[in-house]
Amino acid sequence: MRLFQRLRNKSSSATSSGGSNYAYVTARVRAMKSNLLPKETYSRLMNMDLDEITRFIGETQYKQDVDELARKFKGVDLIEHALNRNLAVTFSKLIDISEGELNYLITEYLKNYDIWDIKTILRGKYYNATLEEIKDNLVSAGQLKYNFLSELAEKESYEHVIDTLSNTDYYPILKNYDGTNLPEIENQLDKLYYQRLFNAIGTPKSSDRKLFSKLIRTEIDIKNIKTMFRMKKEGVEDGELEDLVLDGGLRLSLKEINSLVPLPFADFINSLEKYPYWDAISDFASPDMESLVDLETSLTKYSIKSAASFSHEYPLSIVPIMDYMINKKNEVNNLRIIIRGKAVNLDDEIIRNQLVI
């Protein structure tokens, strides 16, 4: 199937801003963000049981997604289906209508998607997941859409998945997998990705361009924390772990990054203090602490706020727009959260420890 790109903006290179129309796009987007579900929301959504759930979810902005996918879903896979559904339908539209430097960066931005998808079918293969845990799991919101996806999700094994990709960018990572490399495999990706993205906002030299890029620099910093918190709970060997980490942050340089890695977890955690992100885990972080969902979800609500303040500083720039974008994703996050805690029975507690609001 040919893969194809929905741009107005017929050169996916123009990165002037001369063509850009960054008031209409901004205009719209306060528009839509006011349609996103106001925090109480998710208080009363935990008092509810799950045919409760689905109803109230059917009657928001997902209703059109609700009632054209109920014909082939129900229940839990009807709602997750619909989520993602709409994820992707507010995002392509975000595509349609931006233009110029504007719609190029946000469809490269986008394509973090593409990886994601990529990375969720590998994973299937992998553990064995049943061809609706895949396809439940797909958000088509980058350049590959859901058709392609599903037929790709469909294919008997992952060597017949990467054939499928051999004419897209990410065939020389992909060739390298063997089914057993997979780690390794999705770290690449990642590092494409973002090497991508910079090349695509370049030397930033506009203050919404240093925005953008500086809203970039510190998620890969949240993710790197995440990353270093994880390998050193499991503990992974030194070298394994500096080959995961990415490249591009904000506050936290390789140099830095390789400087922390040796440290036992004791003085990892204690060297962090140094740096802002301290205070979004300092109520977490202990050398014996069981879980990491609470400093996770606590990364993740600053990843959130700083992207907010930025927003403020620049408002006729990407950078709002990308806040939206990523509340819009928390909010399908949020929501997949408590209908799929609600479906196993899980305690509520764990379920509002997971919420990102």
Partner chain sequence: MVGEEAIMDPAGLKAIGAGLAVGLTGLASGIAEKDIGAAAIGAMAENEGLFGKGLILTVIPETIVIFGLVVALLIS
Second form
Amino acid sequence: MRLFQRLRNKSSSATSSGGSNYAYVTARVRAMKSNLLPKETYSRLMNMDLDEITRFIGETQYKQDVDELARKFKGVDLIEHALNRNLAVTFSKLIDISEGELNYLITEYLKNYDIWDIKTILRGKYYNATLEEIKDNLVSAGQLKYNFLSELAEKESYEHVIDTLSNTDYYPILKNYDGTNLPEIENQLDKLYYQRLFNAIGTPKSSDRKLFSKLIRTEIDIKNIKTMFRMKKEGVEDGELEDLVLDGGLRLSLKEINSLVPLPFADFINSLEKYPYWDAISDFASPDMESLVDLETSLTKYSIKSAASFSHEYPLSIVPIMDYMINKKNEVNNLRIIIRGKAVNLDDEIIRNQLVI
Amino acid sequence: MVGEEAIMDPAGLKAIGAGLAVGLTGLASGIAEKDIGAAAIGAMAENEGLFGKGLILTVIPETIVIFGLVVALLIS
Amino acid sequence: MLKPKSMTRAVIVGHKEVMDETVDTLHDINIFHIEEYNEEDSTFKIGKPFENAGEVSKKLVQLRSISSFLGIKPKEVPKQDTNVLWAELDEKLARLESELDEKTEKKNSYETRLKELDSLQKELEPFVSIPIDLKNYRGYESLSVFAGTVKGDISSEISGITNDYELEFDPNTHTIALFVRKDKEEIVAEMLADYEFREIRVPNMEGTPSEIIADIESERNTINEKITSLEKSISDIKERYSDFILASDEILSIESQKSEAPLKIATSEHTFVIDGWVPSDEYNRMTRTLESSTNGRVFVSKQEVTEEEEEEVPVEYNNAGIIKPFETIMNLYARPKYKEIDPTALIFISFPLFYGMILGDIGYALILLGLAFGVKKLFNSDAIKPLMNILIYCQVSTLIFGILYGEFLGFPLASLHGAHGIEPGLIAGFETINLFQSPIGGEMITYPIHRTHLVMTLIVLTALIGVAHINLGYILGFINEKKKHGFNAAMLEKGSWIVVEIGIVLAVLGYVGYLPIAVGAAIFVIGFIMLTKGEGIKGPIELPGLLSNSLSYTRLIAVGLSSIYIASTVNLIAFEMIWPQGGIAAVFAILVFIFGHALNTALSIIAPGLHALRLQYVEFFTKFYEGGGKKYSPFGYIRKYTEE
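And the form predicted in complex with its partner chain, for comparison with the form predicted on its own?
Zooming out: every chain and molecule, the one shown earlier first.
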């Protein structure tokens, strides 16, 4: 009888933690990655105008999105919506095709899009953005569906938005929003996201889980470094620090950040030397740097590169899937940088510098 | 009585051997092909051009069954 | 044959003024494969598209979205004149869009109305059996109205509070409509709270709910009719415009290809440089055409191809028409590289041969032959045609082997001399003829060849076919390697395998006693050392593969045999195990027979193809074939719907 019990336990634990179709999903994701735009494409895109770019991406993976949305939107709006929809469809597909534990991890990871969308809507309401502007930025790649999000965006005020979200997990944080403390709320949402993601990962025992956790924590580090540079450049008071940075970074603990931020700018830069991110920063960080664009681009490149190198270590894990998601998101970002730059007639050189290729 | 129980018909033993040869090799290649097949289908779903490579990778372990089959044919 | 088409690297240089003509000409002749320009430097930049590119793209996006909305599929239509098409394109496209917009907008508004009606009906549903006009629910000064659901019957409770009330109750939905004096409102509300009263908003309308719902039903019907007629007119639009959409998509695509050609071209302030490949035998024609169309203002020159550039050369097959279908099989694996042997012609022989050896059945051959011809005729598609041609070749071979094996749908045509006496074949009086004794296993070779009686001989024979095929692979590998890295490398990497094999054969001969065993062993060791030098540690590891690869060819007999055994097992189960039971079992026996043979037929159609393919890909190709050549795709367009 006890043996029977043990067998039962074993089989039930197998269905909850195992049952993932890693082979299928990672092979498929690899094929999807080969469908990403090659880097030579970008210099050609730079020579095209908006209509040509629309047509061009309409001949690639974005075909269905461009075809279906072209009857509703025109110009920049069309590309923006096509890009966002494609991103949402692609990532939702990953959720659909994965099973078991893998599905759970991807779902948790993609919840950052829910948070992004909520932030976008609240920010839009805060800055009185038009409905179109808000909708241009919505990506329904998480659990919240596009129709629901667009209804949210149509609400008159942030109070209504928050009321509508009252049965989500984000409500306890959102209800503290008083119309002024947006950065704090945003940070709390991020913290909640990472907290839940780390919960999902659990205490990583297997090597691929460890790698996944490492990847996420690198992401946090890079976010924190970007935040710190922005704070130093804009001279934000130190008191708000806790509300702006995230805990759980791989190399930079909260304590270290706390000791770094009060330093004068030059010393701050020097003390970053001991971190592995220095290679990505060193060429651009100097006490008299004017813009953060180059630095941020270089940091983003760093995170893409580290995801790629991790994904070779464990081909049958969530890491290559993460690697794909990061690259896909970057492709959409690059395309968006180009079209937005073109729409406001930015100089080619400026657009080029922002691209992460 | 005892003699009848102890000695089995050699033809029966052959048949069992042949059955084991085919059955076990079939099982083995099935296990081996499980993940390869899933991966091949996944890759093909995104890029039809990978059909050839997918097919090859999937059927590589299947040679074991052919060996099993040959052994079975030789036994029986 | 055995080699891809020879290519010449050509560079076209000219003044920017004639770039337009040059691109036009190149597009028309459709033989020049442009090598895209990527390395930008201070003098040469990637060119800017011609002026009309944006306009053309815009129309294409518009057209393609309409085309995908209407679900237009490629089809055979008479070719249209491009001049006429260009003249009417703008106006017709605008008309198409506005017609479509009008219809879809109307349809959308109807659909929105339908949704409104649905939600209205939902709101009304609770009140449906309460015959009170909705306007009577509101507008009182001295009356309070409670409309909603309760748990249980409240009539006795309410009469305990007041006599002055009006109550309607629907026991099915538990909806109440209760009217009381205003001064009793609070106490009634308290009482209702005990009955878990939940208020339902009364829609702000006039008329009784049942009447309104009836109205909704009829409105919904009219709207549905209208939507159906709109859908019909949309499909009318599809009918009327589909030729136009297909044709104008084509001319716009061509125009956009041309106008964006500069994106592949290096341009400086005044000049342009187009780099690319042209089939060597077309080089002169291209030069002449370009010179005449630009009045000699472009300069075309041949370029030497360096060793690194050989990887870049686009590959175009160069096979006779009869062999061409097998390029599909090559493409499924990978296109050959430029300097590599193109094995299409070899597959043309070995694939049908293996297929036929496995299936070898007159009946199946005839069925599949008919099927292939039928499909080829039915779907006149470029994708299916080569596959059907391959199937036809395979069936010819199957037919020949079928005659050799004397098999029809799995049954022997000739009589069978087995251990259990003589079993007659399908053709009465067709006796099996004994030819000679096989050296292996003492089996008798007969005509027709009964595969079930020659298992040992055929296993050895097929393994030997395997050895031959694999060695052909090593020889091809030797030639490839010699071309690439010279004789020594080829000898070490591929020749060593053959030396090892010779060593094994001599050692076996030595074992039997023909010559000293040491000779074979010595040659084997020499081969082994060469192999380790050539391939590194990988070589010795793959050595046992020599055996398993040759044995893998025994599938040529094993797979065919297994399908014969399945057939006879089905017959055994149906007619010797179930049939004798009589009665209802007879029906069951027939079912088993039909189902079993249907399954076996399906298997014997699919299996030979897959196994023959696998022997090419896994056992044969791995010995010499790299693949991964770039496809030769000349700058141009093959028109389907239009003509100049």
